[in-house]
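Encoded as structure tokens, the following chain is the form predicted alone, with no partner shown.
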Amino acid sequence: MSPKARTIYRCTNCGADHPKWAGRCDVCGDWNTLVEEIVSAPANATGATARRRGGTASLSAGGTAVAAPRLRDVHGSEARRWKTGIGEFDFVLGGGIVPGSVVLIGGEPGIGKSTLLLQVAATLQGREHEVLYVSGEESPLQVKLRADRLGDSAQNVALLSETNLETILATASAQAPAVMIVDSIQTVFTSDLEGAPGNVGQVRESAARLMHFAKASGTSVFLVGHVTKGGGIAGPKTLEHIVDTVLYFEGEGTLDHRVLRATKNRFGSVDEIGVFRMHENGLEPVANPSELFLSDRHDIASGSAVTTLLEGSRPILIEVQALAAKAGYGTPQRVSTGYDGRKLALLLAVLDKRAGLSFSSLDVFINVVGGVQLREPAGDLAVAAALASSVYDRALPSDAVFIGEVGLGGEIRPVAQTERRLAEAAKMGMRNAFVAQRSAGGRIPKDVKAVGVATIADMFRRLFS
């Protein structure tokens, strides 16, 4: 350690400093965030340092009047999005990339996020936009390797395998790519700072200097990021503050499809989704995902339920699976996947209480095809539906939906967007919807068939009797 550097610990989630550590951060509360971090004292400190402690009128000394420019005279390329013909990709980013934007993808190891990008990269350089990636993790010939399972398309991008940041900068500046990609930026280092690569310092600063350099050059830069156990992007929170987009790229090992999610975008609505399937030859968009989700559904089967979820501006059709059956231990279970569990047990005592269905002496199993989570109240109606069917066991209509929230008093309440919703239900060949009464009496596509319904006892005398 130089003499001048000195050790402080930082919080990893809101940035705060401390003199030693703890166990909890004094600022943000947050437990088991504080990092060490090493630090140098600048090296050109002036006695500007010491007249900015005279008082707030020498709080500008060292710096430099500038112009500050009215924003009716400021022009620039923001209208121009360049198009990767990836019709997913560009659907999350919200029309395609921007120039001079920076990008985080984060995800799961082995989920396809360097596939993905090397996809990216692929297209972007058939519509010649000069694209240079960054690989810091793998070697040339393990990037050659992934290459040539995507085809000719990915021989003509330049590679640099590379982790120091000056080094990066100064090819990037150099040639003067289009779009820059750096795999992954927990391996960036800056020789300006001490430390090893992927701690709190060294992530903050290369991220912020890359966002600099995309700034000035007009470059796009995309960046890889690791996850922790939590599922959140490594590194300190600021990471997802400096950039224009935050995607995280989601699947479950088991399944062949993958969800890339906007979380944050400057440039576009967030909670986007878009939906790949993983082949051999890498990622392939999907363009109609409800399609995908209800592609191995059996019509009659009991206990099975269609609702409509809102994944940003895209309704999803999704099925809801249901099991009840005998409890064969004392204590009945209650599984759910795709489902929150205590949310579960909530509707299981409306049930009960509103409409008769005891479930004391029997196990619940609640499952989300397809990997989906389902967080919002839209899919509830579609979760008694399917818990009174397999009680009853008797099969839904293969041709009806559900929408609608479930209330505790057994109230069915409308959601947003129904019209949305029973359009793309319609698409994909429903012909009944279940939904709150006051939704009924909206706009319905001719095609299906709105049966509003006030309470859980009122559909399930509908369904059933």
Second form
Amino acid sequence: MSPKARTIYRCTNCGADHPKWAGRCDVCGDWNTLVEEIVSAPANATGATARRRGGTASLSAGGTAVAAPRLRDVHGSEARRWKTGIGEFDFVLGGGIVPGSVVLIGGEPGIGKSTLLLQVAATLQGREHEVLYVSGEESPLQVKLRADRLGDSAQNVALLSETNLETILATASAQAPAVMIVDSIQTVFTSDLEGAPGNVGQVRESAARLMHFAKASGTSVFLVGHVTKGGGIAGPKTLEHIVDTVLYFEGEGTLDHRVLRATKNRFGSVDEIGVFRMHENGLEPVANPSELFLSDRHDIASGSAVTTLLEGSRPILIEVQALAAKAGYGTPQRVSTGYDGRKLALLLAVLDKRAGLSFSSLDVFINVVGGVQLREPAGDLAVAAALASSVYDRALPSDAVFIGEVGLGGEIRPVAQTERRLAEAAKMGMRNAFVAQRSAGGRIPKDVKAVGVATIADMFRRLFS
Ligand code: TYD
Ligand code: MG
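Show the form predicted together with ligand TYD, please, the one above being the form predicted alone.
Time for the whole complex; same chain goes first.
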């Protein structure tokens, strides 16, 4: 810390500063809002004095002028991204790692963040990009054991077991790696602040200085952040504001696949996802997620229908299963996994009223395969088709996909991005598509036959009569 800097406690609610920590801000009255912060002493007082004296020189306010280049003189291009070779990872970042960028990777403990980053480190190292892996959570032996599990590829990665920010920055400056991984930001602390590692002030200050280091040196920094109970990384949203890119690593359902999702990206689009599968020796990228979510489609039973789910720019085919079985005494059951229970109740009422399909004496079970959540209205038609298929006990064509929203009048409404969904369906071998009438007039992939249906009754007639 420079001799002029000092620490204060700032209220995260009203911004008031206090020389000492207190449980309650005496300006706004909020509890537990004071966070330790480093401030520089006010810029030299001569600035203000000079301003009063007048003259243009005094307008500099004590700062030093620097050159401001024209944009055309700023060099570097997209081509300067570093590819890790792990396709799904590069894809989510927007085409590789941008030098000097700071990426925050959040996720619940045990989801595989350290595994993913060690694999990234290994492939980067294999491509002659120096990587420094800073581990504050695990001993060198623990990291080594994980590396052994992943094969020999990570053996050349430099490992620093350290939590002191000053030591980390000094080591990084001396080694000048292309990429530095800090696992995790909650374990890093600066001796300039008194708070314990992991508290808001420490996390924010450490992240800000690592960010400064990245911009000044061109080293890309990956920060691992644990997700708090509220779902945010490290508590303060401020961390997400200062970094360039925020990725979340999540599990979907109970299966062993993991989804990497960008929620903020200064160098690419957000809402892109990358899918991985966790094996006994590391994460394997799944280049074609649809294959993972469709169960074996060779001889399908009744009650199964396929639809598309749009995740970012990438549509994924998923399978919906329905089982309608004769209910015992009492109120029939409605059990739904991956599909909203209230939407199911509504759909059952519509099927009863508009297509004469009664479920009043049937137990109904819905399951979206792969532990996926089907939240888009585009999935309604598939759920309706699966339900009808189960009631009539007749299997749907195995190469058919159902895309459309079902309205209260039983009408089928078009959904966003039908063309992209159909393109993915075609790629996965689907040859028939049931869509809203208006969508059937759009651009359809050449090996797909689009059937426009006006209402669910209309669709059931075509499927079952
Ligand atoms: P880890 O990367 O330590 O998670 P995080 O850093 O997000 O806390 O991964 C932990 C889990 O992954 C652990 O339960 C073991 C499992 N795992 C595998 O299944 N295969 C592997 O090859 C590795 C390294 C871990
Ligand atoms: Mg970890």
